[in-house]
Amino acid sequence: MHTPFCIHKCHYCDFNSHVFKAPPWQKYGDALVKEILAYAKAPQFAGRSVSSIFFGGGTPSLAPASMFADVLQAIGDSFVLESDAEVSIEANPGASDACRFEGYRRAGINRISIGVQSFDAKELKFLERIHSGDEAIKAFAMAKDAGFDNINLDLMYALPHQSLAQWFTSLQQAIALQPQHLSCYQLTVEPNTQLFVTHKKKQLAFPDETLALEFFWQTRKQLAEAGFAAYEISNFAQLGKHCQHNVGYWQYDDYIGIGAGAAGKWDDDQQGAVRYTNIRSPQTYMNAVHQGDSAINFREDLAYAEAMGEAVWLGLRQSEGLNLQRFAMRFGQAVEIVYPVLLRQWLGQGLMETYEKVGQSYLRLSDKGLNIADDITASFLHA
């Protein structure tokens, strides 16, 4: 469920976000509801249950709680909403207040993800964040006071000129707050961002590959010592607090993308998959939906082989790896039959490994393989 409105567009951000002084919340919320009602009648989704909902952005925490209440009501009326469904919202510490958090909780949201990124003033200034470290701590306290007991903090490392010691200071501040979940990402320079343009002109001093790996492994070490299990390349959780919504992506589940620029995916009846993205412009999106037109701007039909590669690529991001029985059930073939050459290569080099857990077989990256995770996982996309 995408909310594309922001107070300020950070220069590293490549998400679909737009600066609006006064977002048209009522019109946008009505469009979200209309889109939900349309998908409830679509044959690929009608009658199915919903296990997770994620309000992302942009900055969803700018929106009134009433919009989320209306959307959640529409989902509950249109689908089978599971009793233990995870309902998350992203919040910006610089666009949050206690009343909003309390309203989100009353609306039915039970998990909150706060975009802290750093507690250091200089780093926040470089990232063009609109909050301070103190405001991030205050936002966390407000979320707890509002009744949230499942809180994630987003953090970012490997910034230009950032030392390991500087990163550890922010990381330890986050750990001290005792959130249930931490997402720790390496800053990457994405095309079509202002940071890309700046870096091309000035060649900012990002850590080299060796130092970037040191950030990665030391982060895992410190979080493991603090009781956070790494269940995916960039995500860490206390026991039982994995983000179920993201796990669904990595397990190649179906999902509906609602809102301007949102993305969705479903399995087709030929064992392939369909992926789509909505119109990015908020105004054009709202006009299309209110006129009864489709909000989809781009659709891609993945053939059987392409869907298999994508399922492996996503599954290997998880620390437990790809469930081999689940893959065989979904695609009707065993992984070792589909990818014999790649498996011999990566297993033979000790970059991947297989193991058994509770009667299930898994294929995962080894610690050595995690160092070149992108190369290994992408190889299955192009096999």
Given for the second form:
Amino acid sequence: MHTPFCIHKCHYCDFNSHVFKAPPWQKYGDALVKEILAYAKAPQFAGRSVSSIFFGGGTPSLAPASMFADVLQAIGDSFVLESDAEVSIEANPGASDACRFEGYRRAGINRISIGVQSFDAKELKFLERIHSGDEAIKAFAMAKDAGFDNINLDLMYALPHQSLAQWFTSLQQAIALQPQHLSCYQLTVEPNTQLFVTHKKKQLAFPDETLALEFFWQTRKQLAEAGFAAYEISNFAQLGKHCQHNVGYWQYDDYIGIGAGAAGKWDDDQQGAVRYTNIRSPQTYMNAVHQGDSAINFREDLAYAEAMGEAVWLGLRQSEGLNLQRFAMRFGQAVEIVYPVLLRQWLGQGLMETYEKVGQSYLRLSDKGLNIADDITASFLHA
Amino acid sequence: MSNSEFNQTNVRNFSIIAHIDHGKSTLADRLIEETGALSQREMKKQVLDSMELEQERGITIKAQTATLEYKAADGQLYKLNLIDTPGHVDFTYEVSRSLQACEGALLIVDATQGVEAQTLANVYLAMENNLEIIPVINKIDLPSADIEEAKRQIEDVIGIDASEAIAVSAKTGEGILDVLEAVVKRVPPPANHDDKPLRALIVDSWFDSYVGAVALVRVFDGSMKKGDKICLMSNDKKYEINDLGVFKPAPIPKKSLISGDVGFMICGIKTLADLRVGDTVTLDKNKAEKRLPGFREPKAMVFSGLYPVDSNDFGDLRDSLEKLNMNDPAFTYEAESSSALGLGFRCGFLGMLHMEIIQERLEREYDLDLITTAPSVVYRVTMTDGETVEISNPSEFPEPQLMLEVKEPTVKANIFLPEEFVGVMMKLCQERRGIQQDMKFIGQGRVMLTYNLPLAEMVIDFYDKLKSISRGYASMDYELSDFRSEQVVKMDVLVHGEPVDALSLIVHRSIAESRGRALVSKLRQLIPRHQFDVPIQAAIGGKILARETVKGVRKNVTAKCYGGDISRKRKLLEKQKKGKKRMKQIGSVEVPQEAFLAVLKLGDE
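Go ahead and give the structure of the form predicted together with its partner chain, now that the form predicted on its own is out.
In what comes next, the whole complex appears, and the chain from above leads the way.
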């Protein structure tokens, strides 16, 4: 579920977010509900159970709890919402208040992800965040006080001029708060962002490759020591606290995307898959939904072979790798039969490995392979 | 109207010769427009430059012609055959055949630029063909026009009388009637040789997908009519004339062409190789004794290897070359095999522009992804056993101990440029092993430099360098000169330890080391990073002269990938992957197309 409104658009952000002084919450919430009711009737989703919900943004923590209550009500009414379903919300420390957090909890949200990014004032300023380090700590406390016992903190590293020591100060501060989950992303200059333009003009001093690798591996080491296991390239959790929703993306599960710029995916009946993205402009999106039109403005139909490539690519992002039984079940063919040459190449070079875990076999990237994950995973894509 | 309304007295055959951009096509347009051959509305900006490529490059590659009917001041109607000429040094032979078909030529000189290199080259060709040359000073509408200076340069630099030069503006139309009058009065009419056995010169030929090969002919002796059985004198092949006519510039069918006429001839010939420019057409039942002078086989001077990026496209490349060769028999092709690039073709071209045109047409019209190897020239090698061989492919260059002597082709280049650039130009020519032969001040602060230069140095971006160091002000033309004995050696390039034959080049010993260093440094920039280090080395006979390393990729991980990002992130990865697909796999290294032409890009950063 995407909430595309922000107080300020940070220069590195390439998500669908728009600065609104007073977002039209009622109208937007109504559109979300309308979309849910429509999907409940779509043959590929009708009657299915929902195991996770993610309210992302934008800044969903700007929205009144009532909007989420309405949406969750609609989901409960139209689908089978599993009793232990994970329901997450993203919160900006600069747009958080205790009262609203309690409201979210009461509405049925049971996991909160706080966009801390850094505790360092200079770094926060560079990132154009609207909050301070103290506000981040306060937001965490508020979430705990509101009854959240599954909290994630988002952090960013490898910023221009950032030293390893500076990064570890922020990382240790985050660990000290004892969240259940940490997402640590290397700052990436994405096309179509303000940062992209600035970097092109000024050539910002991002860490070189050697240092970036140091950041990457040291982060894993420190987090492992603190009890956070890496379960994906940038995601770490205490035992059993993986984000079920995100894991679904990497395991090639179906998901419905609702809201402006939201994306969804479902398996089609030809063993391929469909991906779609909604209209990005909030206004255009709401108008379309309220007129009873489809909110989808991009759709791609992935053929069988393309879907297989995606499943391998996404699966390999996980630390446990691609579950080979699941793959064979989903596609009717073993991965070794579909990609004999690539597997021989990557396994032979020691960039991939296979292993068994509780009766299941997996294919994963080796540590060496993880460094160049894109080169390896892209080779399976059907381009 | 039938042809008989005009006898030879009222026919004029002429060409326009000029340096590029001096306004040849604009003047041709204006003449066509003035004589009403096309209405204003039908006029494209430049009607004579018809091919897409030509329009883009602003040059005329295939000659075309137009027959203009003009009522002169004397009250008589004249038929003026304008024969267009290609404007580049590579096509000197075609230009000379076009000029051979004429009795006169308009020599255009830009009133703001004066005489330039191609002006000189073209006017000498016209003189060789004994044409009446009418100087025309163009662009007089421009504020910086200096008519008197242009006239002075025509007299001083070219050495022809310019006192009766016609001042015109092809753009505004000023002086156009004077040009037409001068053509009528000063260009001699063709001789009446109607009684002799047919001899018609093939001025140009091209391939039309509907009718097959089309020839533009100039009838010198006798006459030809539809249905005649003709014979081509170079190969004795016989055909029946299906169609005859003239261009106005649209093709207009005619029953016959008589001596002095210029027109087209179609006889169901399937391949252009059988309809050679410069050949003579005669009648099968009444053959002429001798062909018209000047026919020669086109001689390829610049060679390069063409390989399909995807080796499965070899058959397509062969078919495309075959088809293109029907259109342009001036280039040669011969299958060859490279250990690095697989099966491909060694192609010979008239010159650098010709090479670029053929490559572009293959990629554009035939949709092929090609790898082109760096251009090379023909070396005459005397082996220790006394035998002399011609080598045009660096990978076939013999070992030094097997050779007594190597001779390389040279050219005589005339370079026109403003004085201020003489210093840098002389430095460039020196770097390229040029020998200065002359330096003339031609007035208005301009200089003509004459150099003898190795052709091998010319084919590697000499013209681009000349243009860039003179900020576009220098112009150059060249003609082939003699072969010179030189100390040249073969340089090999090793990628990841493997010699890559397609990257080998022949280079003068004195500059081998510096060129080797520059080349590996350029290759380091062009070859993408792999998952391992890729060393690149330049070597002569096993001795390494230069080495650089493309460092292996150590990190390439997308940090964020979930939710709405998946389609977009996948497309980014697919794009990276597609980029790699267009590269050539050499061993375990992917080498991009541009790398094979790296030697042309040395020194640009």
